[in-house]
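Coming up is one lone chain in C-alpha cells, specifically the form predicted on its own.
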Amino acid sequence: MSGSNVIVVCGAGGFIGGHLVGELLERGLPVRAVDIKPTDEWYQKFDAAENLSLDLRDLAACRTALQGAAEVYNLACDMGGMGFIETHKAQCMISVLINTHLLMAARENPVERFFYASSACVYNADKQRDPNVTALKEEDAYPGLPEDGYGWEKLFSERMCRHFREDYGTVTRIARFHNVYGPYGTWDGGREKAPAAMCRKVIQAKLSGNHDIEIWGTGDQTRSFMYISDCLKGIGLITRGDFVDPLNLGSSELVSINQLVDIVEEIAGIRLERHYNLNAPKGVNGRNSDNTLIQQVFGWEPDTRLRDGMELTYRWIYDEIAAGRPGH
C-alpha cells in the first residue's frame, strides 16, 4: 500500500483496534493495520487492510508502519484489566516506547492527524477513594497521582503528544477511555476487564450448574462502562475535531460491580451465590466520567445503555464459550 493517504491503526490486533479497522474500511478508506501479535492471533483481521506484524517499541518498526501515513491511531499498549495492570507495572510502562517512537516517526514523516488512546487511569487517585465518586473532570488529572505503572505511562505519553504538538506542529488528539467493552475482545486469561469477566463467570456458572460466582473486592466499587460503538464514534469526533487537549471518552452511567453482576444475571436468567475475594485486585473505589466538556465541544456523549451493550457482549461471549473457542 503506497501513497500518502494511508490510515494506520496501531494495536489493530486488539479489541478496540480491530473494531476501528473495520469501521474505517466500511467507509472505504485505505487502512494499514499493525500489531505485535502474529496476524492469526488478532481478534479481527480484515483482508482488505494491509496487515503488518511489527514491534512498535522499536523506532525502525514505527518508521515502517508510518510510511506514507496520513492519519495515525495509536491504540497499541501492553495492558489488560485490573488483575493485569496491578501485577505487571513495569511491563505496562514499557509501552511508553511505542508512543514515543510513533511520535518521532510521525515527525519525520509528517502526518495530518495523530490520535492517542489514553485512559481514565491517569486521574488522581485521591479523587477516587469513595464509591459515591464525583465524576472526574479532565482537570482532575493534576496534580499527578495516576494508577501506578499503567496510569503513569499514559499520563507521560499525553504530555509527549502535547509537546510534539507545541514544539514540532504534530497535530495530536487525545481521548481518555473509560472502560470500553463489547464483542471481539478478551474474556478470559487474566487480561479481561470487568464486563467480559462477569459475562464469562455467569455463563460458566449457568452451563456448569455450579451457581457460585467470585467477585473481586466488596462489589461496592463503582465504574462506568462504554460500549465499543460509542468509543468508535468518539474517536472519530476527537480525531477530526479542533479541540487539542485530552477529553474524557466514557459513559456517565455509574454502576457498582454488584449492579453489573445484577445486569448479567438478568440477561442470563439466573441468580448466583456471591463470594467476595477481598484480597484480589480491585482498583480505585470509584471512577466515573464527567462528560461536560465533550458535550460542550461536540454536542454529544456516549449514550448506549449499559444493559443494552452488556446483552450484546453476553451473547457473543456465550457463543464463544459454547463453541469451545479460547477467550484470549
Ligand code: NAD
Contents of the next structure:
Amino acid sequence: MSGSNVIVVCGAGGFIGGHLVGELLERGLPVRAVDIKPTDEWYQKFDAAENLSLDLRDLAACRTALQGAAEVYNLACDMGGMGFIETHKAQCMISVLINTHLLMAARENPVERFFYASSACVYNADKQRDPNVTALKEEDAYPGLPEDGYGWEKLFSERMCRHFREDYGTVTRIARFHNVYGPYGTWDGGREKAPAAMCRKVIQAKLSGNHDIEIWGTGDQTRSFMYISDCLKGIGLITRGDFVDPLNLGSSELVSINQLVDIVEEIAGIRLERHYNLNAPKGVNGRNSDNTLIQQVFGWEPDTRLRDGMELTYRWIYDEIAAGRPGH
Ligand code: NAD
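Right, and the form predicted together with this ligand of this protein, after the form predicted on its own?
Everything in the complex follows now, all chains and molecules, and the chain you saw is the first one.
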C-alpha cells in the first residue's frame, strides 16, 4: 500500500486498535495495521488492511510503518490492568520509545494528524484518594503525580506530542481514556481489566458450580467504564477536531467494583459468595471522568449505559470460554 493517504493504526493487534481498524475499513479508508505481535495472535485481523508485524520501539520500524501515512493512531503500548502495571513499571515505561520514535518518524514524513492514546492514569494521585471522588478535570494532571511507571510514561508522551506540535508543527491530538471495555479485549492471563475479569470470574463460577468470587480490594473503590463504541466515536471526534490539548474520553457513570459485580451477576442470573483479597493490587480508591470540556468542545460525551455494554461483553466472553479459546 503506498501513496500518502494511508491511515496507520499502531497497536492494531490489540483491543482498541483492532476495533479502530475495523471501523476505518468500514468507512472505505486505506489502512495499515501495525503491531509487535505476529499477525496470527492479533485479536482482530482484517485482510482488507495491510498488516505489518513491527516492533515500534525501534525508529527504523516507525519509519517503515509511517511511509506514505496521512493519519497515525498510536494505540501501541505494553500495558495491562492494575495487576500488570503495578508489577511491571519499567516495562510500561519503555513504551515511551514507541511514541517518541513515532513522532520522530511523523516529523520526517509529515502526517496530517497524529493521535495519541493517553490514560486517566496521568492524573495526580492525591486527587483520587477518596472513593467518593470529585470527577477529574483535564487540569488535574498537574502538578504531576501520576500512577507510578505507566502513568509517568503517558504524561511524558503527552508532553512530547505537545512539544512536537509547538516546535515542529506536528498536528497532534490526545485523548485520556478512562477504562475501556468490550468484546475482543483481554479477559485472562494477567493483563485483563476489571470488567473483563469480573465477567470471566462470574462465568467460570457459573460453569463450574463453585459459587465463590474473589474481588481485589474492599470492592468499594470506584471507577467509570467506557464501552468500545464510545471510545471509537471519541477518537474520531478528537482526531479530526481542532482542540489541541488532552481531553478526557471516558464515561461519567461512576460505580463501585461491588456494583460492577452486581451488574455481571444480574446478567448471568446468579449470586456469588464474595471474598475480598485486600493484598491484591487495587489502584486508586476512586476515579471518574469530568466531561465538561468534551461536552463544551463536541456537544457529546460517552453515553452507552454500563449495563448495556457489559451485557455485550459478557456474552462475547461467555462464547470465548465455551469455545475453549484463550483470553489473551
Ligand atoms: P492492548 O494491550 O489490547 O493493545 C496494545 C497493543 O500494542 C498490543 O496488541 C501490543 O502487542 C501492541 N504493542 C506493544 N508494544 C508494541 C511495540 N513495541 N510495537 C508495536 N506494537 C506494540 O491495549 P488497549 O486496551 O487496546 O489499549 C490501547 C491504548 O489505549 C494503549 O496506549 C493504552 O495505554 C491506552 N489505554 C487503554 C485503556 C483501556 O482501558 N483499555 C485505558 C487507558 C488508556
